[in-house]
Amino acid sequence: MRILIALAAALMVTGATTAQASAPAALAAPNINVANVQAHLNQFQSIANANGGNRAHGRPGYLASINWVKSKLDAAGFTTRVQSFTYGGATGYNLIADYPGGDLNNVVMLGGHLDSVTAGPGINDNGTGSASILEVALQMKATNFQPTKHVRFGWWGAEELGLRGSRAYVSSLSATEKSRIKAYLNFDMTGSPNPGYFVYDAAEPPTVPGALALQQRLQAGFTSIGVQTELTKVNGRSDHAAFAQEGIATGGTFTGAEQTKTTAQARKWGGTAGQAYDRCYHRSCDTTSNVNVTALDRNADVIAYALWATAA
């Protein structure tokens, strides 16, 4: 079953001949260790601890965050840069890494915020989402994954403040780099204690061609390994929408935030209906006991699924 969404899902996208469609480079997306995730989480938890109890822009934390994760990638062999930008009196960071190899006019991205608000950690928001792309990251060295096209990824700052970061790096790319940009993948909130499996609805404003296609492959996914998923409109909350407002398709999931799961999705997907899917929404208690390991190996899962097939 695996293998027949893996290709149907490379063929919708490229509209690539079966024999021209990277169908064993789709199939080989690893089964991402979701305790390698969770040492991460306990990385950030780590940090927030030292560092007043959060992660938040400006702050110390966030910059420990951004150096921590930017040693992992340049191990492994990313190209890493580190963009500073200011906000609120403050100076904020994103982190930009890029795998080595695959045509530079053809970039796929991933990307999720690092920072936490100041009330807390910010381990489920979004640290759930910060590391599961490092994780898959770091699986596409172990695997010696060479995809056709160019793969990067964003840890973006001030998210929590309006997007600060993403839009910042969006704003910095000449109108030939956003054009090389072919896909943005976003993630954030993987997670979430009481999870649903939502997938960024590609009919959200501004429609964007090729956006369909992610909605559709990241669908696969789930349904790959079983999971019943429903579209979500995010309303531009999330750092999508820097990429969506210059015409490139996006794309991503997410497990809730304050909203109430309702009890139809209670028989879905397990969990109490009635209650948010995370009552530590932008809360001191986002910590890590306050991730669903089930959602967050489930969602890690999906994004190299989805990645493995997009970029091959």
Ligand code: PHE
The other form holds:
Amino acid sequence: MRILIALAAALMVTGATTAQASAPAALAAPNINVANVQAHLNQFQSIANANGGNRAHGRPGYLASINWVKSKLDAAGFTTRVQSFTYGGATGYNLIADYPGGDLNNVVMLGGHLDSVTAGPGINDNGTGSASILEVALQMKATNFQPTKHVRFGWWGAEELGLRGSRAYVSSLSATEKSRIKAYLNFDMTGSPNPGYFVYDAAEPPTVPGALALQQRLQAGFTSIGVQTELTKVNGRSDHAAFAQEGIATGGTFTGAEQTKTTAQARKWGGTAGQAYDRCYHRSCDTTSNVNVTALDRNADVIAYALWATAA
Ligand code: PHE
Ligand code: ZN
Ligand code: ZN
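Taking the form predicted alone as the starting point, write out the structure of the form predicted in complex with the ligand.
Shown next: the complete complex, the earlier chain at its head.
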């Protein structure tokens, strides 16, 4: 689906005799094709299948995931870097990818964790967030997006063991480097099979100036496609927490994990009341069958909407 950020009044149907109106510059975020996101999820599933059924920290399926995402970004002209860290006696990896151009003193970051738990392949948690930001990154290049701000992506290791990768990244930055990051958007579980449509609540401590604008931008993205949202307090349960603790404005979307969908939510969003948003959360059944494609598609479009609006 496609989300228009704005419609230029100048854009109108003109006859052949009328001088051609100049095209409005980059007003629309691109249509994220959910089939492309699903293809990335299939790749994560294949990687898990070939590596003992998971993509967990310290296991070969994790590094294979990092290398595969890196290869896609390298081919699209991103500047990539693999950052290593040690946790629990194993080497962990973050992948950092910078889109060429933009103001290096005004950095917008998008991220999500690439590791799974050891119990399963981690396709909803967090293949979905990882695959969605990957596709949005690839569409920046495909549409020749030239944002004013510098855009950087992060795929974090060892989130499942306590936000280890994102913390390692943030603590590797100097105070100056941290101050250049004006926003961090996190995507952890965006295709839950019995989905909710949650936006991170900017009022959740630690409150950071600028977080409310990010929350409202994500809400506006959903509103523009006719999807009602609820705010959720993530309680520091994902990688944005490492950034928020350093005073960086954060936001994100989430389709729900082990908690139960209420009757009111099922009325609003469809799906099954009294059942978890993701019954396969942290289980071996978190496979490519454990994804609601509509939720995946809507979230991917909202990610693009928010990035285009924040970085332009
Ligand atoms: N971070 C949690 C996990 O990976 C999932 C989660 C995301 C929970 C966002 C709450 C909010 O298991
Ligand atoms: Zn997760
Ligand atoms: Zn998890």
